[in-house]
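Below sits a lone chain in structure tokens, taken as the form predicted on its own.
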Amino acid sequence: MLAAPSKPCHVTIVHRHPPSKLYSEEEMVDNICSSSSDEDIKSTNHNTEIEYKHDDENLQSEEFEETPLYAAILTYLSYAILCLFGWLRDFLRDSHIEKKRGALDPNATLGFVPLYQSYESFYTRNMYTRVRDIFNRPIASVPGAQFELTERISDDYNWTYRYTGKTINAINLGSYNYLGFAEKSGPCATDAINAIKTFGVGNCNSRIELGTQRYHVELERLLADFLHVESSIAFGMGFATNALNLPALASKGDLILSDEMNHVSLILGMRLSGATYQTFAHNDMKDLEKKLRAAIVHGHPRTNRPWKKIIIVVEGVYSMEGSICRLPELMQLKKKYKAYLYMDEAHSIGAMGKQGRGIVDYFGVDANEVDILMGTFTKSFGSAGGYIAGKKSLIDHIRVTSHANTYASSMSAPLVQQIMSSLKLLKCPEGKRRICQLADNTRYFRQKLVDMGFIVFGNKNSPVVPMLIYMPARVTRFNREMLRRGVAVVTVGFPATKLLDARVRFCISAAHTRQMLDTALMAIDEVGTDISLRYSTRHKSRRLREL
């Protein structure tokens, strides 16, 4: 059974005397639309009239310029250079000739078996380690449009830091934070202390014991409604969704059929299933198409019997490259070839559509014509958790089922009133105009880099925005660099991504301000030039002042 304004572009109010009890559903339309109010919204010097448009031909506009052949020849260059001067300088270690050991792991002279092994960690010793400080940095504050981040100093080359006591401020360019529901005041801040002060901050058991609160309920009907699905279950963490979930939908003598880009919790979802699964080229239909015909044709590579079912597995927004899935033609397709269609909308959820409900939205689609939808509330809502939706007789077979509802603890008050008021707000005026901000601010943004010749990968409304930086010294310069002009970025490289594909990933969000966005893309523009990041061969280079 597969069963533009430099004000802050949000308007909030704290209630003064908050009731001591979760909102029923009247109580929380009236509170939070009546925060939001036209006039409140007029009052902002947001420019309301901003319309989230698109026409058919400019849905899938997406661009992923080729690598310059320089790049790619320099870019190898760097990692051979790196593994030289690494193999050398171990070779130099083990002789007793370098003296200076900072890459060595030092809880080995303490007597522990050395952490990193030989060869295994050559990476991680040599490469990795001298740079950790542009990875993992912790924050100290709210993650929204502008945040703190702790000061932190490595005396032993990245092995352990210390903490100054002092932060950073900076603009927020790496937090999922799309709608900027990530907030500290605000009916949504408000609503979810005062369920801590009725039902606490935990549940202490499981959904199937005694851990299911009317809350729990209460979202999950909240949900569905919002999708537009019969039905709707929660979960207390979002890559559990996909990788305890996918096991109870596909089992020995199904076949998946996954898109090389899919977010790693689907790929061990499918490993613990037990299925066949195979990967096809990213958004490529016809290698889709393809992979499809022949699983029908031949069935079983080794039986020969034909696959009890096929699951094709994709993301709504791809959080590595800034892509968007053609669901339209996943739609011709699955229908064609009787294929059950799986959609992660993780990234797209609340970001994506004129409504916020995500591709399904965004294209138009019945949201019941999509088998299993599956998304995150630790994006758009700011909260924590995921959902699977769709027909009742499918989530029916997902409660009894699945790992994650029935062994994990159950979703904690606050969490769950986090994510009802932010649905409930969805359905204001605010809502709307928080996701009008988004879509304007991810068009800007887009194009002003791409206007200024740097090369970005995926689709002009995604959130996500990847610009490609390749060689590894600039991606370690480039965030240095940003955080010394007040914007902290998230830059990703090997293993990561491909050897090629070291990238910075900004993350966009409704929170922005235009003031906000102008100064990122000036930093951006100052380190491009100082490092050279312009790679484009389609658009002409120029700096912002030009534009």
Second form
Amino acid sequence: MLAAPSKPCHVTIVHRHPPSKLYSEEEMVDNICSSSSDEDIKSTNHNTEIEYKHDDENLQSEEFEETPLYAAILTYLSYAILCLFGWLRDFLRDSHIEKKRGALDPNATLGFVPLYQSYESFYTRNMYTRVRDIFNRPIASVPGAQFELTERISDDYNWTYRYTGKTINAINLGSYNYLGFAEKSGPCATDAINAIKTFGVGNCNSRIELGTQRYHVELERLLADFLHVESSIAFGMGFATNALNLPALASKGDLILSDEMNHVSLILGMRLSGATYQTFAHNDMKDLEKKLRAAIVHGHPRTNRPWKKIIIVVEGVYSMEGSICRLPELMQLKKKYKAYLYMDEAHSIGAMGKQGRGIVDYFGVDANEVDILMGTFTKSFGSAGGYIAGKKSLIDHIRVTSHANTYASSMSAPLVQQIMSSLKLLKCPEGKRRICQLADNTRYFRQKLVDMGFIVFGNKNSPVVPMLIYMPARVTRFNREMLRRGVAVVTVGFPATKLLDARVRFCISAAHTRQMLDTALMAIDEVGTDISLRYSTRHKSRRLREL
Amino acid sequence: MGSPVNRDDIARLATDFYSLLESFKQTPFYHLIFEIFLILTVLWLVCFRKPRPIAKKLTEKEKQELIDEWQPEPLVPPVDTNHPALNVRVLDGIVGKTIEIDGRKSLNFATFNFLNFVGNQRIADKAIQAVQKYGVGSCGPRGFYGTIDIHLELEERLARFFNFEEGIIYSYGFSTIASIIPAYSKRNDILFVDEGIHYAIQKGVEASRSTVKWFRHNDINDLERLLAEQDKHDKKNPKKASTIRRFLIIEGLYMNYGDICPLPRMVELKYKYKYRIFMDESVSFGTIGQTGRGVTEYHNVDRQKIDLISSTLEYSVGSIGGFAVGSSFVIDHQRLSAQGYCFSASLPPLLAAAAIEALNIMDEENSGLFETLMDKSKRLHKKLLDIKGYRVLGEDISPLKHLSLANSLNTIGRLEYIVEFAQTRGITITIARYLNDEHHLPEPSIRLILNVEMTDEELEFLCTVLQEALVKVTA
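Rather than the form predicted on its own that you just supplied, could I have the structure of the form predicted in complex with its partner chain?
Let us now look at the entire complex, which starts with that chain.
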């Protein structure tokens, strides 16, 4: 269900014809059905053209404020105290003063080598378990802008849970739902249900053998049209798209230069490919240039053979930092040093750009100039899976050599239908409204947080909003207090981030109304004052009511 | 005695020495210092100086030249347009017992739809209900509000089905075993792996960076030999051996060969040589055993002795995804260390709902599905053996069989001809496709898969068509 925004977003409406109202939902279903062609949609809908307005000169404005000294000291101290207590508890458990919790190895007494080293599970036993209730929270409804969390209570400090059967209603600032397509009713859901009736749920075979349905071909064509590239190929899992296709593109004798904040799936893909990989400092183009020059001049570090090819791997929007890759400079470097660019747009496709076409749209670059465009359908399209897009020769090669194309099952019909419906919806005024709403929500939320004096990382326009908390205890307290006020957030600490930089990461959605954002901001204001999270020295600390 | 050295000589030597000393006193001070310095320099050059390597210092101009001259390879090599991946058959509609290709229907002996759950009305209804409650996607990984109560229900049902403590589900069948193995086995550990495992397991083994010892497919003696060798090696250094974990990676029913692993003996060896068994039952789950519980049921082995059973929801269950079951001690570790679980979006709820309903159907007491399937497989096996000229790989009760031509006749070209011919007669079969970098590339073959709803007449028809094709291709 789409909630109408209470405040109009910043749009400049250019009228070509007399203004007409935006289409109602029933008319939308008629327009966006799986059998209508794209020409029909274009001719009936475009009476109004909504222009997307944003600060053109500040496309790359990002801020990463330094850690305040006292926060760093206190954080290290916190971890030191946790470690001490961990050792104390381990000692008590080993000397049988305290009972050992957790599962026991059935093979323990039979002389098998222990499955886990004691120090590997030290963190799990002594730190993670204490705060386990803030992670893996089950939900009992659609993960939209507001959802229902199943209530679970632990009587023994998070070793076991019991479910009370009740649910907690909360505002969802944690799920990846940028364009608000996580809906249980509406045109996309209806189309998905029709797809289940027509095609069933599974296909039981890989694409190369007998798993290719007509809707797969249709999806790939639609996707290539949407992205303005020659061709594309879709897979059933975003993680696997990276991990199983990088080996098809790079091999021994190639060099991969990857950003240090790249996602685990990219690193796994690079490892499996057999190519050599080096990291460059996050978003630092000078460091990248230095490494490129050194690579071409010196070749392989030991044999000095020239590299067969060099691939630069970056992400569009980094999910933990909120920063955006510097695409214009990357394009320059790429051309100058004849390297290839692989861009992972998992979080930016659909969420960035005037038409939702991702970072290439955001910077106004031709999509054909980026050699390999990769993205996922989980975040902005409300489905599951990943894709790779580019020139036809590239996609043909991937079809032939990809592990996923040859061995993994093809995508399920309702998921494909959801993507196709949402792609078609993005071309209509409704889709453009959502893109605009997301941009507006993002700017509003970020501005308010910064004005209140919190440290917020990343680009002003990225819908991923990390706010720094540093200390592990504050992280936990923040999460629990926010839930008590009816806002569900995602907090991450070590090892997903650096030891010092534990943070809360807000994911803004087009489905959030101004009212929901205000509720969330009030809660953050209260909790932030309660546990002193206003670390910023660049911006004055203020309460929300003063803004 | 006439010593040649007499007093005069000594006196002369002493005088010479004395005069030398006097001359030292008379030389200027700087001359002495210079001479001592020269002697010391010579000493240092001879004894202490190491040959310095010649530093390669390129000028900026040379560097720029190198950069300008360097030409990378094209991003992708040219591709053969006749490759089967670029010329796939495109299907329409439900891929159940019959398939529609280009408007024509044919019998489906090619997709892994063992229990014919694809298109099942009950499963479709449950999936539709799930969409009406949860939407389509799950919008996040398990750790961040991607855990939906239906996932917890599915995990519990799977664990109960196998009578294990805990289960864990993944959103993609390929990633399941490929994420599980690296979560437990690290650089110093040893994996004993059957050569005939399928590609996803090979990728898991590769990603773990452990020492891999391959043993010949289903050859228990070869495995014993490897274990004995390792044991001998361990006895030389018992302290180090007590830190090396060992795992045996096998499949229940091998997808590339259709035969079943010799599980009882492997379990015996487990307690002798102290390794843990990770068994992948993708094909045997829901097909082998009286109640479809796989190879442990078939061999009558105590399932608790297997440390981890992984499988997929993409074959007999007819949904998408994968899972693993085992004791809590083993399975819980994956929730923090398996990459395909922690860093990937969770399974869409409609697929989980479809899987739960499929499990319900499998659990029904009087279904007799599995016995029927094993029975029909045996009959098909016999019929295929009756067609002289084909080599049939696989157990007789296995619903997955590999068909190839005898000896030197067995080429991809001939098999493709058989497949095309069968398609014109209304039978859809497929060649088993592999990538070239498989560790142990199997022989070319046609993978035949039996659907439990096939009637005897249809099996007869299949054999007739195969017979005709054989005649044509060997003519």
